[in-house]
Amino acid sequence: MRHLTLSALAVAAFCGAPAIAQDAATAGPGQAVDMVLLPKFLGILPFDQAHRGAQEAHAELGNPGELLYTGPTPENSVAGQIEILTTAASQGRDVVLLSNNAGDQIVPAAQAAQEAGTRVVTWDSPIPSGEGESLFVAQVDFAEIGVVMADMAHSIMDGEGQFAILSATPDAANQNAWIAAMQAALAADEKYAGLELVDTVYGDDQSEVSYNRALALVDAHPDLELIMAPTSVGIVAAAKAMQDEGLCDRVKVSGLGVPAEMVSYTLNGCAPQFALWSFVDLGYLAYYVGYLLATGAIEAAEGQTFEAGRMGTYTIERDPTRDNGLRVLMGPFTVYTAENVEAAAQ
């Protein structure tokens, strides 16, 4: 099914303003929409969780079309994503749900897909320029992630000390935006004056590479007290590296991680605080957005509201983090500590 409309969305409840339910568009179940769920790459738990959420929405809507979950390897993520997107368009898929790891390199493929009638809905990580993208389903407000990471660093280091960032890849639009937001937060508030960001490195979202980069940071910065990893692969690898080398008392780890993977490191003090949102919900919401667009239930109009099943009412809004883009804002995220991580890890 093909409709040449564009769109983007935001959670009214998360922003503090109730949505107008009587104006909200609803999905007509049972329509055939072929979708591709395309993560940055295969093999990590958060993307598998997003797939589970998309499968839930697919069954709930009774879509007789196909939901294909496919992605590249970590080593070939950029070229692989471009190739899969191009192939999906050539095969006549209605929607590609993309967690972008190719920066603006993917724009030509995304624009060609849109011209062929395949909508490109980004989730988790958008196209930085917004070009070739129908809309972005944002997990949380990116500026707020920066504040949360700054607050966790401030809390863990008691307000002063050196820290470094271990990110995923240089082209990961979401992590680049979060790092920029954290740097802006550090500069904007005097309470962070004692925190010193000494380095930013990339582990390519591969466990072994991230593990080695974490140890290299410790070697390069003798006074380092914290590694901030805004990536679920990097945070686990860094925590394991500090644990294996007996460095947890000296260098803590924080960032964004999955409770089930982080519980032991939080309880033993290696990673006393970290944060995340529900990837199951993110996959569910992204699927609903793709389905609503493909069936013509919603248009790309700022201020339009729609219903997304169990997750409630959302509103299309401008993306304040990009000059050219619309978004749906899911929210919220949770900060995990020893007090709540065990329950969340179940």
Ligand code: RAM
Given for the second form:
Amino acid sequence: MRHLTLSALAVAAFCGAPAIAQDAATAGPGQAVDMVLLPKFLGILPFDQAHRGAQEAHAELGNPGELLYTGPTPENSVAGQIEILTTAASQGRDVVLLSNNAGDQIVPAAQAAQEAGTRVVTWDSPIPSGEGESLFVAQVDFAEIGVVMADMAHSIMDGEGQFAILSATPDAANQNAWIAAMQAALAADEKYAGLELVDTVYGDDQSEVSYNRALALVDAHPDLELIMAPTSVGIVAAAKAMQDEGLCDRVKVSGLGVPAEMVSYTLNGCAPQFALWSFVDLGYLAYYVGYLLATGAIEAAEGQTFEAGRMGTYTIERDPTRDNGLRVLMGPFTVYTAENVEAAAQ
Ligand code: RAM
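Right, and the form predicted together with this ligand of this protein, after the form predicted on its own?
Now the complete complex, all chains and molecules, led by this one.
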């Protein structure tokens, strides 16, 4: 066996091939790893679901260290995330699991944390430049999100009409990447030629701001047929705004949302289709990655394969959706309609 492995390695080296897949690394339970789960901000369901997944992994691995779930307010997200990351490093926490809402502004704090021995693993929303993060746990492929949103728009608008995007914050790396991916998808296929993106606005992942921005979009664009909101906060606010104003026959809502929050709007036709992934699983997988890195069971390196408990085997790869950075790809995506939303909302 040893002989075979060595010759396989020699061939891989000779061919310039990437490192051959090793046996999947597994987590050694019971080791003390102090973790911080740092969402964009506190107070919304998807991040609480991710916390649940992380708690599940924490208990399963019997980690005697602490799992701290903390975050800023939505109004102070950028400065608050940088401050919490900096504090976590100065307190000697082993890992910060970060859903980044600060774009590349967080890079100096992330680099300083890494230098102080605190691993920074991003999930949900990466550091755009990849600087300062060990790797990104991607919920789904970011290019695919663009195609899914383009297809939902195409289907809801029957291939033709004006639509606008209601996003989260202007710095949100995940939403910005998804919007760019949607624009690329629209440009790449003739079938979308009838869809016209007329505006992009930001509701800052705050309900009231998003609600008002949705209404302003309708005022500004009398022929608007769809608001595409790639944010769980924005999509609910936009659907409520259209419902409250009796506009659902004219202007539909779609995007990324949590089934439990969207079910009534999907059943009444205001938001006929939307998509999401499991935030519970995302929190669970991100926790595993952080634990495996901190305990030395894996390295943040391309080709590294590992087991993540009930979720199975993953391999670290180059992130094809960024110029620089590594990722672990989770998936899958689910598109929700009146057919399946009730079951998912349980
Ligand atoms: C909001 C946040 C989060 C995003 C979802 C879809 O909850 O902006 O980062 O993944 O929407």
